[in-house]
Structures are given as C-alpha cells and as structure tokens.
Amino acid sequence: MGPVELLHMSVFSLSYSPCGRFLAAGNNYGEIALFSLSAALSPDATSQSQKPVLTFTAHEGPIFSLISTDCHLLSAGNGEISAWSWTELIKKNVKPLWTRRPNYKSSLEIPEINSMIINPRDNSLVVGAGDNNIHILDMEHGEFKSVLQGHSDYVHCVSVREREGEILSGGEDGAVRIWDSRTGQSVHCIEVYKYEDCARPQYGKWISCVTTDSDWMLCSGGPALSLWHLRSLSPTSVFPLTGCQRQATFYQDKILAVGEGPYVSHCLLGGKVKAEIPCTSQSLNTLQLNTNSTEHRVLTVGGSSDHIDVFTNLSYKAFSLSF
C-alpha cells in the first residue's frame, strides 16, 4: 500500500481473538490486519512488534463491523458477512469459512452493513444495514431467518439486552427502537432528538451508537451522548461533549466515548466529563476493551489514520499499532 492510501486510511472496526492475544482491525479499503498483542506488550517488543502479523483483503468495501465468537471472526463489508476461523487466521490461512448476504429487496444496490452483534439468547447474529432493516442470521444453520422493519432510514447501530430478550437499534431517522427478539415486533420507539436536553439540531438527528448495560442505555450521534433509564424510557444524564460520539461503552463506574476529536472521553455517570485522553487520530470511530485475557487487558482505539492506539492504563496512550 502506497503513502497516499496510508494517508487516507481509516480504521472502522476492532475485535479481539477469543484468547485475547490477537487484535483484528478493519479499514476503509476492505482489509483486515491481525496484530499480536502478546508480542506488542512484551518487554522485548520492537517497532516490528507493532506491525500486523497478517494483512489481507476481506471485502471490496469498508469493513464497518468486526465481531468475534468463541472460534470465529465475523466481518461485514460490501453488503455481505464473512466468517473466518481464528485458529486458521493465526496460522495465516485466509480462506473464509462462509459468506452470507441478507435478503435485500433490490439486487441493484448493495446496502452497507453498519453494525453486528451476537444475541446469545438464541445464538443469532443481529445485523444493522443500510436498507433500513435489521436482519437476523441463525448462526447454527447459517440462514437469515427474519427481518425487523420499522426504521425509515439507515440503521447505524444495534445492541442486545439479553436478559429481557430485547434488541435495540439506532438509525439515521433519529429513532432508537426497542424490539422483542422473540416476536420481531418494535415495542418502543425513542426519538432522542425530540428531547430538549439531548437535541443538537446543528448536528442532525441521526443515532450513531447505542449500547446497553442491564436497565441502562447510552446513545449518541446528532443528539448529545446521553444515559437513559430503560424502565422509565427517560434520559438521566446528558454529557457536554463536542461533536458526534461514534462509540461509547460502560466501564466500571465510568463511560468511555470516542467520536469527533482526537481523544477518549472519560465521563462520570452523573454527566460530568472527568478527562479527555489524547489519541493519535484526529477523529475516532471505534474503541474496544479486551476482556478476553487478563494478561493482555488493554483498550484499543481506531479512527482517521492507519494507527491504532493501545492503552494499558486508561489514563494515557502506551503505544500505537499501525497497518
């Protein structure tokens, strides 16, 4: 890859191997890079340890979503989903186990797949797509079994409340929809931009990220990042962050968020921004905590460059991996 391509690279997705020793990163060119965290975190690490052990082209378009199961890496790009064996990838064998495409109404345009998450309740894959729908893939049989319809524009993000058997989705239409995963019916629709405390008309109404933790939900996009109580369906905290936040996660008694701006925001549940930790990329798309390995417990962050920042301590960047 030449210097111009590297200059215009963006990292959209990150996922850890089941053992926690490897990190997969997906970029805007349809490439997946595999990094060895054990090598990069070793006391004997060199600059070569921060380079991929494997890079391959997985899809024609950008890879907006990567997730891992107990043994597979799932990648989404160019309207399709591919499964790769982690064992084989670590051996540098890059043949997909399978590739599936949701049942789109039109064969002319290929909608982007923006988000994926596993629903452990029935071992299904929940897929948020650019055709305004959520597609459900039965992982056991490898077939798409249902479509959740209700959004009037792109679906940007999906999340799961396992205990309640609910799926949450956020879209370009400004709605967060809550679905009963058993019936496929939309049971609640929250139009976040209509809440005065959350609304930011200058950024639009789209929802870029939704994440849940038991009875709580975080969402952001055009509206400000806000914390919602899902039993009362009301916002309890709104965070005064600039720009659109593209991903947020609960971590212990804090919230970590990334978006427009070269930093990871640390927020307290009550609404205060506690810290903004500098990063390499000027704009950030994705953050992932490695909970698969205590030995390699890190936070990784990717955005508008070929660098992926690694935090061994959440208060500063330790080093960067790069394509």
Second form
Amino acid sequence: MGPVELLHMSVFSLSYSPCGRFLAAGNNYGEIALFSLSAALSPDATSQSQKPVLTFTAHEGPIFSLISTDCHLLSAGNGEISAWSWTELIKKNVKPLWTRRPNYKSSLEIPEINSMIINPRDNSLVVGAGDNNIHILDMEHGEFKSVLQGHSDYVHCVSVREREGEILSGGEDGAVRIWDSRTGQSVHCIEVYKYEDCARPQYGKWISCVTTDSDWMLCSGGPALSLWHLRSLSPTSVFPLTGCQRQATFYQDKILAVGEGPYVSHCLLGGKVKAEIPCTSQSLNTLQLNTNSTEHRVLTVGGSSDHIDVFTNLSYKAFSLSF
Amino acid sequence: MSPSLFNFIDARDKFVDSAKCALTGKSSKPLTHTFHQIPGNETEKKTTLDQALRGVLGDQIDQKKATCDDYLSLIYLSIDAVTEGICSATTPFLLLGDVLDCLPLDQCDKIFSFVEEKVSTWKSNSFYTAGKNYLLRMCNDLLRRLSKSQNTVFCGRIQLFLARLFPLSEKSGLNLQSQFNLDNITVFNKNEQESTLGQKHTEEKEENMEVEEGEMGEDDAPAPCSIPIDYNLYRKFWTLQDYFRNPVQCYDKFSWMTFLKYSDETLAVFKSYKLDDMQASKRKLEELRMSDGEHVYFAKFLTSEKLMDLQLSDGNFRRHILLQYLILFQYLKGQVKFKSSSCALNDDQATWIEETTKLVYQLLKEIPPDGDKFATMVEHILDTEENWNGWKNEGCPSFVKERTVDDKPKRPTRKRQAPEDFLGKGPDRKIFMGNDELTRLWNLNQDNMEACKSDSREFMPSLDEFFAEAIEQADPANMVEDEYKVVRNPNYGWRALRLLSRRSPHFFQPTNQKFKSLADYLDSMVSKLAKELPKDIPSEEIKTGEEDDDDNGDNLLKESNDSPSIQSKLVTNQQMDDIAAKLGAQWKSLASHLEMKAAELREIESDSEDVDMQAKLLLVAWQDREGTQATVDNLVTALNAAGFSQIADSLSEA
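Other form of same protein, the form predicted in complex with its partner chain, not the form predicted alone:
Zooming out: every chain and molecule, the one shown earlier first.
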C-alpha cells in the first residue's frame, strides 16, 4: 500500500470476532484487515500492535458490510457475499468458506450490497442490495429464500426488530419500510422526509442508517437524526446535528452517532447533543461497540482515512489502528 | 560583713516546698515570699528556682497521677514567677518542653491548646527573645512525632501557631532558595503488575461514571483487569508528575520535548472529554459524601490504572492537574534569584507556555461547578504569588515600616516670571505662549498682518517671468506652430489674465479690437509686452525696468517701507548714537514719549553710569520693543513731542 493508496482509503465496515479479541475492518479497496485488540490494549503495546495482524483481499470492490456470527465472518461488497471462518482467519488462513450471490434480475449490472444483518429468529441473513430489494438468505441451507420488494431505490441499511420479528430497511427513496419476516410483506412505510420536524430538504430524502431497539427506532440520512416511537410511528426527538449521520446506535441511555464531521456525537434521548468527541478521520462511516468481550469493550469508528479510532473511555480517543 | 553563703540544696528544697504551696494555693505569693527570704544574689536564686520548678514537674510526671491541668497550673506559676522577676525567662519554655516530651499525643493536644492561647504572652517582650528558639524546637519535635496524614489537624495547628509567633521575615520559616520537595515521587505501574489499589476500594467509589458502571465490582479475580485500560495515556499522564515535582528538569532539552509531547496529549484528552454539569449528579455526590468522610482532600495521588477513567471524569482531580500546570509555568517564567543562569527559556518554549496557559485557563473555566469563578480566583492567587516571589528575591525584607527621617532640605521656590515677560516687553523681548512650539511660532512675527506682507509671501510672478515663454514663442523666427503655443493652454490663459490685471496697464486700456478667443487676445498682449521689454537683456535688468514702468501695480503689493521714502526708514545705529550724544542726561523726558515703563528706566539707570550710555540704552530698548516700527518717523514724532525738535530735524535731514 503506497502512501497515495493510504490517503484515499476509506473504511466502510467493522466487525468484532465472537471472542471479542479481534477486529475486522473492510475498506474501499476490497481488503479486510484483522487487528488484534488484545495486543493493542495490553500494557506493553507498541506501535506495531496498532497494525493489522492480517490483511487480505476479499472482494474486487469495496466492502460495504461486515457481519459476524458466532463462528463466521460474512463480508459483502459488489454483489456477492463471502463467508470466512474466524478460527481460520486467526490462524491466518484466508480461504473463504463459501460465496453466494443473490438472484439479481438484471445480469448486466451487478448491484452492490450495502448492508447485512442476521435475523436470529430464523437464522437468516437479511441483505439490503442495490437492486432495490431485500434478499433473505437462509444460513442453514445456504439458499436465498425470499425477496422483499417495495423500495423504489437502492437499500442503504437494514435492521431487525427481534421481538416482533420485523425487518426495517431504509433506502435512497427516503422510505423506511417495516417488513414482516415471515410473510415478506411490507407492514409499514414511513416516509421520513414528509415529516416537517425531521426533514432537511437541503440534504435530500435518503435514509442512510436505521437502527432499532424494539420500541424505538433511530433513522437518519438526508433528514435529521430522529428518534421514532415504533408503536405510534411518530418522531419523538429530533437531534440538531449538522451533516448527515451514517450510523447510529443506542448505548445505555445515550445515542452515539457518526457521519459527516470528524467527531462522534453523543446525544441524550431527549434530543440534546451532549458531546462531540473529535476523531482522526474527516468524516466517519461506521461505528461499532464491542459487546462480545468485557475486557476489550471498546468503541471503534472508521471513516474516510486509513485510521480506525479506538475509544476505551467513550469521551476521548485513546489510540488509532491503521491499515 | 560578707554575704552569707548560698546553700543550693537548702534553697532548692525551700523553693520546692513553696512551689507546692503555691500550686495548692493557686497563687505565686508563697514563692515570691520564699524568694525574698532566702539569702543570696539574684542570679543564684533565679537559677535555683528554675531547677526547683523543673524538679516539681518531674515529680508530677513521675507520679503519673497528675492531669494536664496540674502541669498547666505549674506552668502558669512559672509564668507568674517570670513576671515577678524571680525566675529566668526560659523556665516556662523548658517546662513546656519537658511536659510535651513526656506525654502521649492526646494529652499533648491539650497542652498545645494552652500554648496556642498564650501566644500573646510569648510574643511579649519579656518572653520573646528568650523563648522563641525553645518554642521552635519544641514545635519541630512535635511535628516530627506526628503523622501528616493522620494528625493533620494537629500538624496544622502547630504550623499556624508558628506562623503567628514569628514575623513574616523569619528566615527559618522561609524557603529562601526556592527549593523543591524532591522526595515527592509519584509511583505508578510501569508494567503490568498487581494494581496499587485493592479491589474492594474500587467498588466503593461510585462517582458519576458513564461507561464503567457495568464493570465495577464484577471481577473478583485479582490478575486480569476487567475493563480496557488505556495504558498509553496512563503512563504519559503520571510521568508528568515527575516534571511537576522537579521543574528544573524542564530546562533540559530532551526532558522538555517529552514534557511537551505528553502535555499536549493529556490536554487534548481533557479538551475532548468534557465534564458533565454536576447538577445531575449532585444527588450522587451527597450520598458519597455521607458514606465516605474524606472526600475532597487527599495528600497524594492514587495512581492505579483502573482509577484512570474515574479520575478523568472528576472535576476536582482535573483542577488539581491544571493548577499544577499553572504553578509550573509560573516558576519557569519567573525571575527567581536562586535559579542558575542555565535555567532560561528560549523563544519556542516561551511561546508554547503562553499558548498552553491559555488552553489551561479555558479548560479550568469549563469545569463545573463554578469554573469561571475558580479560574479567576486562581489567576488572582498566582498574581499575588509574583509579589511574594519579588519579596523573596529581595531577601525577604521586613514588613515593618520605619518612621521616615525628616531631613529633606527645603527646595527653593521657583521664581515666577513677571507678566510683562510674557508679552514681549521683558528683557528677552519674546512673547511666551506657555508652550514651546507656540512661543517659537509667535516670535517669528507677532503681527499677522505684518507677516502676510513679508517678501517671502510674494507669490505673484513678474510679467516678464511669466510671459517669457510666450514672448519667445511669438517670435516668428522661432517658428513655433500655433497649436503648440502656450497661450492656447486655457490654464495658462486664465493665469495670464489675472497677472495682467494686477501688473499691466495695457489690461485697462480700452481697445476696439474684437478678439475671437482668449488666445488671440493674449497674442496681442504678448506682442505689446514684447515691444516694451528690451530683448536680450538679462532678467534682473528687466525687472528693474519693469518696476519703472509698472508703478500702478506695485503699490498694491509692496510694503511702503521698501520704497525709498525717508520717513519710513528704520533708525540705524549711527543715528541712535548721534541722538544719544545729543540727548545726554535729558533722555528721561524722551523716555515717557517713547512709552517706556518706569521699571525699564530703572533698569537702564542701573545698567550704566554714563548718561550717554543710558540714552543709548533707552533708544536700543525702544528699538527692540518696536521692532519694525522703530522707524525714523516715529522717533521724530516722539522727539518733537518731547521738545527736542532740533534733534528731530537733524534726524529727518540725515
């Protein structure tokens, strides 16, 4: 990786190993880098520990989505999904277990896969793709069982509501759709940009992130980051953040959001922005909390640079891992 | 009769008995009585009494039945004895020292309260010089016995007592050389070991933490930490304490670089990690305060790595660290007499310190509660520190003001200038305007009209100067084309007209010629002028010729006393000499007509004995005063008025 490539690198996705000791990061060159968190967090960490223990090319295009199950790492980028075994990767064995491609109608252009999530109810993989559809892959049989159609533009992000067994998806068309996973029908469709409180017409109507906490939903993108009550399908709080947020998550009693702007925003549920913690990258694409391990319980964020910031204490950046 | 021998043992026994009586009787009379009874000289008796009192104290202590009050009453007795003059002044202090050495600490407390109360007695003249060293030694012994962290209040009381007892400039109480406590080393984990803090303590501290609440109290196993720890920050943060401990290190280049790097990182963390407003967590603080007694005070930093996060979120802790920075910067920048000459900051360091000071104050202001007030207070305190620093540099002079000696010589009062001097009638003939510049300007020429009429303000050119070019161009031999002639220039034409109206008679002569344009008119004028002016003659002659021709125009401009009119000529020196000779002793009568003041006359008289000289002086004074008005005309008038018509006539004829 020459310096020019490093300069133009963007990290799109992050995922932790099931043991919590490793972090996988996917970038726009199609590479996945594996970092050892335990080495980086140990007292005798050196600058070498902040470099990846393993880097390999997984896909031809950028890797927009990485997700871990309890023994696999799934990566998706330009239309195909690859699965890797964590144990093999830790042993530096880079052979994918399998590679699948959803059934796209058009064979001329291969749509990219923007987002994936595991639906634990029926052990399926929900894939939000660029052909405006959501594909469901059955993990046990390895077959695509259904397609959810309804969006009129590509799907940015997907999320699952475990208790009700519903899938939420946000797309470029500005709609957040709620699907019933069994029937495959769109139960609700919320057009966020139509709500005056949230709408920001200067940015557009696209929804780039949707995350849910069963009763609550966070969505953001063109419209402002807003907290929705799902039962009543109405926005409860709107957060006055400048820029478009690309990923948001609930954490204890706060909301963490990243997007345009070199900081992680901490917001309170009431709608107040509590803090903006500065980061290395000029804008951030993804943030992940390591819930798999208590010892290495850190927050990592990645964005438009080759650095991945690690926060041991949410309020300041401890150090950065880099490709 | 020889003085009877002083029997020490006998005397001492008697003193001991009477002391005991005095104690029971609570009065020092028995003692005084005994003192005067015993034969011997003062000194012997005094020293014996000292010994006796000490003996009594010793007995009391031995018996172990005595309470503090008993000791105290004995000491009171000794003080009374000193006041009476029967005991040497050091005795009470010796007794105190003995008591404090022999008693356990809780009783020492009570005795010390007594000492504190009596501070005014100790400071009084009879006791102070004798006792201050004893008191100092006694207090230091006590301090050595006490533990700073456990008997903090008692230590504080002793220090305060010493502060009240001794004046500010007491050298033993000052850190004259500004030395640092180099023993104050902060210990922290440099590698992964057992943490410096037990697990139990960790669980008790439940302050306003955001992240780690889940983790605390979870892990009972001693070895691995249950939370991710930022060792990088931990190490750098606590290394800074070494620089605060020994600031002189900062002057060394390499140490400075490390300090810089670590400080920048730490302050960046403080900056990004903003603290909550304490309102929300006030409830929690109250609970904490009730459960844990010593909440805010600590003598030394706790440096376990697990506490790092908690400490970072604590406002008081941050204030401590930021204040350390400010104190360090003040030392580095300050002038301290005892700093060696190698301890100087270069420009980069100074700049960095300036910037970081601003950042530190900003961070201080952001720490709730009352960040602004705290920051202003800190700034104020550091400012007063400068004064103390200066005081130390001067060798700690005493603050007692000495009465100033009244031996300043009386300054001679300045003679004020007489008013005439201002108005130009004084000996200098200058008009003082009160301001140097104005005086200078005014004395160039007092009369504005006169000044305007002076030659240097003559701006109008003469005809030949102005028209020289035009005349030359008009000459056909030069073959200048019409359009290039200067008379065609409207600006030139306008000025030419003005000049002609002022200087040339041709302007006013009626003419039947009809001129199509200004240029034509000027052409004709130029030709007329050319005829008048003799050609090829140097300009000075032309000028004089001009003057003869152009009488009309001149008189408007030129001063009348330039033209050769005798009447307006200034009086010359020769003329004045003549007049003076003729006047002789009668010059005084002329003086009144010349408007000379009596003061001036007196001056003239005093200046010279010779009447001729006086007359001359009169005329000179008159001339100085009049300046340009010192004309023959005026003098003649005055002479005639005074009745010296002959002199006047001779002057006019000359």
